[in-house]
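Have a look below at one chain only, the form predicted on its own, in structure tokens format.
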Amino acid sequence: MKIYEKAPAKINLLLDVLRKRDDGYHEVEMVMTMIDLADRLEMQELPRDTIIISSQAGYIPLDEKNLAFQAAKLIKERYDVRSGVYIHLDKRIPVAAGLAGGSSDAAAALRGLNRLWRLNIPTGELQRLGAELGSDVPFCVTGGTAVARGRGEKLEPIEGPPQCWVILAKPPIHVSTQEIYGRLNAASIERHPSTADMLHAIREKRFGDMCQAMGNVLEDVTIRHYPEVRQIKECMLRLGADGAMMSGSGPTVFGLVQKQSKVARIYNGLRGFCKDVYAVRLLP
């Protein structure tokens, strides 16, 4: 038997940084969506108790340095599982780019061998094992449209945010989160984005107030090491994005557009000095 799982990428319509915690993790609150990029995950049961992934990008780890593979060897440990699994990635998401790519695919693993061994795992328990992963782990088990406090693994679930396109211009750099994390003040971030007017245009279905309610503490931080994040931030504006903001720790940037005929525009001007390009929709 073979199953199947999809693994949407996500983007943060907001990002904050409340603090520092003692454990060294930062408070964070975020209000996270998924977008119509996605990598898929095909699984297959082993006789023999090993965990094999195989995958068409020749630029990822196939090892335990994958998500997926921590995420498998993790079940296998906890339910004591004997048989093994072969995983196929088509790995369609960019890597390193702030799109929670990994953690995506770690928590569609997490999925589909619940249903490959039959293992009845509830939901929750399912998020509290991704949180072992990764902080956007938890997330990516349900997807949809969430809140996101703690470091990321307490979620509150909202409605989807108003219909639009979303394209995405990652530059070919590779950007670590803890990097980026590790270089940013907290107690020195001048200007919070307000969660509270983002939810009420998302519940309000009102898109301009939606793409004004954007922000990310990262990004100044991010842009100072990596410039080229302002170049694509401000040529997506120029093109006619609606609202544009880099997701997660970068460097991809992600600008919303509502209507289709700007969408080929945005699109091939950036393909002029960026490779990976994408125009997608938001996951209902």
Given for the second form:
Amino acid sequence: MKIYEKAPAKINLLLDVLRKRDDGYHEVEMVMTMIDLADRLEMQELPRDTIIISSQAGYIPLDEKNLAFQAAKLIKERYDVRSGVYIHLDKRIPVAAGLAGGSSDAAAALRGLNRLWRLNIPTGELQRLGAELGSDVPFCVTGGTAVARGRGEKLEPIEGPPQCWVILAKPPIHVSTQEIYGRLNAASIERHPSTADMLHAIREKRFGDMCQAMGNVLEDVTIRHYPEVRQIKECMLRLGADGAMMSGSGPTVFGLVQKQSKVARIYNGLRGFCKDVYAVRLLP
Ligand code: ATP
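Could I see the form predicted in complex with adenosine-5'-triphosphate (ATP) next, after the form predicted on its own?
Every chain and every other molecule in the complex is listed next, the one we just looked at coming first.
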């Protein structure tokens, strides 16, 4: 039997860091939602006790470092599954881009293997397993829109933001999330974005207010080392984006627009100096 799962990319509409915790993690407050840019996973049961990963993307690990491999291994061990699985990853989300591609693959593997191996694991338990693989995985298990607290694993689902276009541009650099959090001095953040304002704007479906409330405290840290992130953000706003911000720890920058007439202008303007540009919708 073969099954398929989509693994959509995630953007943060807001990312705040409240403090660094004694356990080394940062206490965060994030508003996250999914976009219609997704990897596709094909999963096939194998009679042998083995996990095989393949992908057309030559630049991701295909061994136990791959998050989909780790998801399969975890579920196999916890539920004593004897058969194996072959997972093909059709990668479309740019890697190390701040779009949680690996986390979403892991979440899709958890959902898919739950079906493939007929385990009937409840969603909450899949999310608990996901938390062992990475802070963004529990959110990716369900998707939708949510406020995430703690180290990102405490989720409060909320209704979706007003629909709009999302234009993404990724400069040709890889940024590691660990590196950016490592460089962040949480105690010296000068301006924190307001989660309350963001939630109010989303609840009232006020697109303009939502753009105003966007904020990411990691942006300054990434920009200090990768100034091209600022250039892209400024370019997006100049070209007419209603709001623009770096996603996660970067380096991808996304811009939001409601008017379709603006999309082509922004997309084409960015393509002038950036190869990886996408124009997609929010996932409803
Ligand atoms: P994060 O914010 O969690 O670091 P990201 O969106 O910035 O995520 P990913 O695309 O998830 O970045 O890749 C981060 C790292 O994880 C890469 O260096 C890559 O080698 C590794 N990785 C492991 N599994 C995967 C996967 N299935 N897809 C992409 N990258 C993966």
